[in-house]
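The data below hold one chain only, encoded as structure tokens and taken in the form predicted on its own.
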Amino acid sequence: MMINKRHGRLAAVAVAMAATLAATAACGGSDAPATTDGTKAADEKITLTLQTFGGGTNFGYKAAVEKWNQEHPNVQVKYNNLTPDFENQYWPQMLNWLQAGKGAGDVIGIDEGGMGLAKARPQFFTDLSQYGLDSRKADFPAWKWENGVNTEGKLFALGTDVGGMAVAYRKDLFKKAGLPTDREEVAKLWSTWDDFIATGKKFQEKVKDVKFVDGLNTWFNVVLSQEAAKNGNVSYYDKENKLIVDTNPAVKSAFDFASKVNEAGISAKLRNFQDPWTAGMKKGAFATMGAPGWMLGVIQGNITENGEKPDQGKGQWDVAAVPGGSGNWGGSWLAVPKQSQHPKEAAELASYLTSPEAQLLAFKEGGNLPSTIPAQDSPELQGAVNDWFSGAPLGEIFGPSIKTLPPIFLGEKHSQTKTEVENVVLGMDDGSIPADQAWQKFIDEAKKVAEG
């Protein structure tokens, strides 16, 4: 296992969660036998299966398979969204089926709290290269394509989005508790997150059945990203895999604004991509959520039942600038995993679901906004409205920063290390864990993680 015995833990979530996941997961890919050269046959009808994550729309990757699927007859896709919790239940499990050999997806997706482990591990993915994707270099910021690059120089995974940040909010709740609705006078009451909070506390003294924010780990993962490209684009590790949560100033002003937001009690102590927090989303249980552009797909997919009632929720929400600037939190890669039977086909799938084209119509289904140069340089993007929040312009709100995101630095032990610092913070949030002890516990836990 690749895990390390401290988290046996995971190991033993990720087996709970298999009879779970098994149900919609492929044995071993696809489900026709490949030729010697991992190629189909001539007129050969084979399936791929493409596993994913996240909540409401995810990857947005709807509309892009059936494209797929209606110009290549004999090459259709499965299209799997396992869960909407990457570090507890995805990737564990993802974990044991690329450790047995088995299980894994033809094309899987990695969020970006994952790679630095996957890019230790050449073993379980198969060099692009060999299928000619070295050739879409071009097309993706520097930084995007060299983090699917592995520890033995050769391409492994290309990149789906980037993060870019901003604000979602309920207007109604906003309208009730008195404060203005207007994106662009919204923004304005909080130009620092001291105001943020302030404008938290004023919402929560005329409202008093709903709370402002959603729970405290949301808004922790926003000012981390923010403050880690302040901070030489680093959180948990440095660059050379050394853990810092206790040096590095990005990690303790996140957690610090953590504090501040549980000392004013304007958190409704949501986890967020749990069932409770889904449901709160749905009733308005909270007021605000930080939302990177994938986030927005998350909201709006939930509340409309992943487009079963598209006009639930309609003008309820809609999307501000957030203090401090941008940030770049989220951002995934797919890659294809050596046992996918038909490599080719599979890494053709992966090259067309990361192309502009894809990538456009996956950000017109759920805000995840492009990482390649072209589509964010496009007009669909730069103009692009979103009429469900409320007619907010996404490509003016989002597209002037995601060219510039600088990349964060995630080590190998990230993911593993986000699961149990983050603990803490729910824990502070819900009262389980006294607000005076939860720093030292954090750094505690992280160097759990590290030395295990």
Contents of the next structure:
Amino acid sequence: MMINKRHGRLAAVAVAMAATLAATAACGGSDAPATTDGTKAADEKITLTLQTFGGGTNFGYKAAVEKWNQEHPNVQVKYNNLTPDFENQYWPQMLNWLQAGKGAGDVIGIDEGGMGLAKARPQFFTDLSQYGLDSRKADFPAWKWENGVNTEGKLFALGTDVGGMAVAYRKDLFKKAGLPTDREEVAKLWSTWDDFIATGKKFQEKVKDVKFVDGLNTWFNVVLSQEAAKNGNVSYYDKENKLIVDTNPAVKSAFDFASKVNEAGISAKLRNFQDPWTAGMKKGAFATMGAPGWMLGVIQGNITENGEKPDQGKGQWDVAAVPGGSGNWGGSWLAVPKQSQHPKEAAELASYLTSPEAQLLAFKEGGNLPSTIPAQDSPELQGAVNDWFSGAPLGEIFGPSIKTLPPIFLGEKHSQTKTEVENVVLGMDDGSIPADQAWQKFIDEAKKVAEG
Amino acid sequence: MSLHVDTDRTGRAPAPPRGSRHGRRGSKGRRERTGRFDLRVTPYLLISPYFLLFAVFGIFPLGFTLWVSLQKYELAGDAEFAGLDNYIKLMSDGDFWNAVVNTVGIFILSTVPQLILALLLANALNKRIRGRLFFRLGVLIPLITSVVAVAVVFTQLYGRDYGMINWVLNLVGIDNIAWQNEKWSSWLAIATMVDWRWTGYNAIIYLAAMQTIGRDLYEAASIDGATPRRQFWQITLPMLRPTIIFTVFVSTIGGLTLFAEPVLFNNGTMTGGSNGQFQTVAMYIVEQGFRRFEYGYAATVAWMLFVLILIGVLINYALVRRIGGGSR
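Since we've got the form predicted on its own here, give me the form predicted in complex with its partner chain too.
Everything in the complex follows now, all chains and molecules, and the chain you saw is the first one.
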């Protein structure tokens, strides 16, 4: 009996230790670059880790990475899309890794909201100009290029995609509500945002079990990106990084629009980029979604289960013009952390992935609108049609506007601020914050973040 | 204990004759000295791994956190000494106190029913019933599932649109409840996750303690005509007191550091609902430190959590000591 007990305890200790070791090993395995020896011969195989975020097809790099791997047998790329959620998950984790000096990939994606902070932390990123990437300058519009230059004046990130704006809608549900389904006629339903809400109410009268929009946050961002362009191209912070949430009319307009949607009762009350929202998209819980180019990839990717069932939901969705003109929501950059063991190869990879050629592959895969001028001008983009979205002529819808997209300045604390204020919008959506107190709380929460 | 006995024995060992055998004195003295060294130091060497580990993983983090809490320290940024500023700010931080209320609320809502249920369960399992072993193992099974798995599954059960619990409620004519939106509903949901996982664990501990209570006590009591209910209150419960104190302490620590369940209940975000309905103190630490990157402030909250747990344990100790008729 005694011996048995001892054995049991020993076994338990052994199991516990094994589990700990396994856990550490697993962490090390997935986080660290596959090769750690920097002095390896040139013909030896190395593996680069590419880390991105985003739902559905996210950055749309599947095809581009496959192509690279075929052409570079000695520099294989491991493509790791970590999470759909940039502000709550990806960016905090990434900053931890950058601070710790271990864990970040060789090439990482950074959303526009994180660029303010990334620019102010030159110590974390490799200077790309030392690998000759200054030569890429002519490819990009000035604002996209300059946002990749940090506070020390060094090039550290290259632009991937830009926002652009449209509305994705469910044709079958529009039909059920007795609304037109043709994208030209649908666009005529909503020449202004008030018309959009009126259409929503009409929709809601006929259809009870499905809501007109996914949730307030998506539309808040659509309107904010449009309005910011009309108000000096600033959002939550001015160019001196001072909080202007309470004085920037763009923020108030976007908030007011969100309250109007809330009052109209046409929201499915789902928070974007979280599981219930994804599930709602698959199950058809809402009929429209504000859609920058990359959002089309999120929709298509989610419903087709990342392309595994390419025909699932095909022809159900279509894309129409958005009320209120074009806006620039989203768009990302690629950077090479200083901790990368293979900065030269990583810089090459970043340059390849942001090349016009790879950007067009990403556009084809996920709708991510290219940021390089040659890709924007190319016939592949201008004449693009997406079969899955009922043959929507994406080139025609996005093409004219993407070259004139306004660059919106986002402050150093934009990402954290966005999380907090959108949480208030969400609270108004789900009813836990009374609508008449929401605006005050919105400002208070933003101030808390800004004051730190 | 044994350590004490050993040194005692050597102390009492007959003293070596002194001065009689000069020739062998030196070597004997050395042996004696090494022997004494062995007796004095070896025990400390043998127990030192614990203290070393405690120093590395216990004392050092505590001290480091204290140091960080005195700084204005931005994660991936600069640190500057700020004295007690963080603590002063924390005292008037409404979000922090909201988190404290949530934590204590969820703790009470989960722990009280959990321990009572565990006690009743243990009492039932202590009876001679068919398939005793099966039931005893059965109550422990929830414990071996991972917290994350439990939280993910329960969060789906509590889903607003496609959750099974709302589906059942719909059958009896109750409209969909958005469990995350209100304090009461979110606390209830989280408490059920905690209880589902931990009730069996506590029941097994109680059961083990119950089996050490002598049968003769019960026999004597039943001869005196005590009902099973009376036996439970007058024999079982008082005899279990040390065990109950232990489980209450462990539950207090677990309850006040509650983290995984409420985080996963809101899709892995640290905000605990749109209005902080179920943000616990542990979540608030992570939100400050790793979402807003206010590292120093997060350390301050962590220290306050430590103080809170201390207070909580002391209060519980005072309460639980009264179980079964005052202190003995």
